[in-house]
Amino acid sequence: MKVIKQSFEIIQLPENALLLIEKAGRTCYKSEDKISEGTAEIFGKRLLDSQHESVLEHVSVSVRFITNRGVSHEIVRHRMCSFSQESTRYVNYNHKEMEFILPVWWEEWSMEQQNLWTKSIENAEKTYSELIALKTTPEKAREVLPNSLKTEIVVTANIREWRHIFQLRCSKKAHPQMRELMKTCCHEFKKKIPVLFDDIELE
């Protein structure tokens, strides 16, 4: 058994994302002749100011998240995305070290609460292994695995949808585990494409 922290990695983001958006957006106004060095940033901000966000859908970004099963259930509720997720039906965790995601509120817990959580995932791993030893298939043995089980999920969405995801999932109303993951991810988007994410406030 191994306990790890959740994480993410941007695995695909076009280097010319802002230029692609500018080229697409200027088609609407037939102003392609105004494209020059530095105009993509100005044009992108103008799109946001005028709420012409449909143009942002021309650029997609793919992110690999390592998180728990509970958070992944929330992620897949975003309908304007494509998902590829680690399958508990086909992955036999008895053949590898089982991993669980550390709760973001771990330090807030008492020693008793921490011990109860640890005991719970140890029991889940033990029971799963015993079921597999009894020739139970992974898709049936997975019934004993908790939300804390580590999962990997690749999410691809356009820029407009990523903005929507961050606006919802970075809010104080979001689940703490989800919020922590999406806030760190949004910070990275702000570094990579600041013009298109600067306006998203992280509480």
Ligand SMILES: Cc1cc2nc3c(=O)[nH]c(=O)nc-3n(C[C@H](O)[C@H](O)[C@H](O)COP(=O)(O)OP(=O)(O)OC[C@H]3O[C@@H](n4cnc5c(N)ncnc54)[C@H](O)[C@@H]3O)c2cc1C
The other form holds:
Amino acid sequence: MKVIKQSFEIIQLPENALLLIEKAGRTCYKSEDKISEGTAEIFGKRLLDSQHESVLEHVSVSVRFITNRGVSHEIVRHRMCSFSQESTRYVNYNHKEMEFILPVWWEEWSMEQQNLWTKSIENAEKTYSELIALKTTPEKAREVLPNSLKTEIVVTANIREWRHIFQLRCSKKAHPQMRELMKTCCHEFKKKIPVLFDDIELE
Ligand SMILES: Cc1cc2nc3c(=O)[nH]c(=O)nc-3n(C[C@H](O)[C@H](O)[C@H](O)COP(=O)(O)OP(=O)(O)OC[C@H]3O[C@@H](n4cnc5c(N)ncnc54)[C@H](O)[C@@H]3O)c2cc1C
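Alternate state requested, the form predicted in complex with this ligand (shown: the form predicted alone):
Now the complete complex, all chains and molecules, led by this one.
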């Protein structure tokens, strides 16, 4: 059994994202001749200010999240995305070390709470192994696996949808494990294309 921290990696974000958005958006006004150094940022900001956000749909970004099954269950509620997720039907966790995601509030927990969580995931792993030993298929043995089980999920969405996801999932109302993951991810988006994500509050 291994306990790891959740993480993410942006696996695809077009270098020329802003320029593509500018080229598409200026088609509406036939102002393509105004494209020059630095205009893409100004144009992108103008799109957001006027809520002309459909233009942001021309650029897609793919992110690999490594998180727990509880968080991934929430992520897949977002309908304007494409998903590819590690399958608990086809992966036999008895063939490799089973991984679990450390709760982000671990330090806030008392020793007693930490021990109970650890005992519970150890039991889940042991029971899973016993079921597999009884020739149970992984898709049936998975019944005993907890929300804390590690999963990997690749999410592809356009920039408009990523903005929506960050607005919902970085908010204080979001689940803490989800919020932490999306805040760090949004922070990275802000670094890469500041003008399109600057307005999203992270605190
Ligand atoms: C704090 C929080 C608590 C939640 N609690 C619960 C809960 O207790 N139970 C539960 O079941 N879910 C819960 N959810 C999930 C929530 O109901 C949504 O399913 C999820 O956040 C996806 O958001 P969305 O539908 O806005 O966006 P997406 O599915 O990402 O879609 C993006 C946008 O496209 C538009 N859209 C998409 N599909 C349609 C459609 N069919 N018709 C019209 N417009 C559409 C909407 O404008 C939508 O906002 C919670 C979410 C949050 C953030």
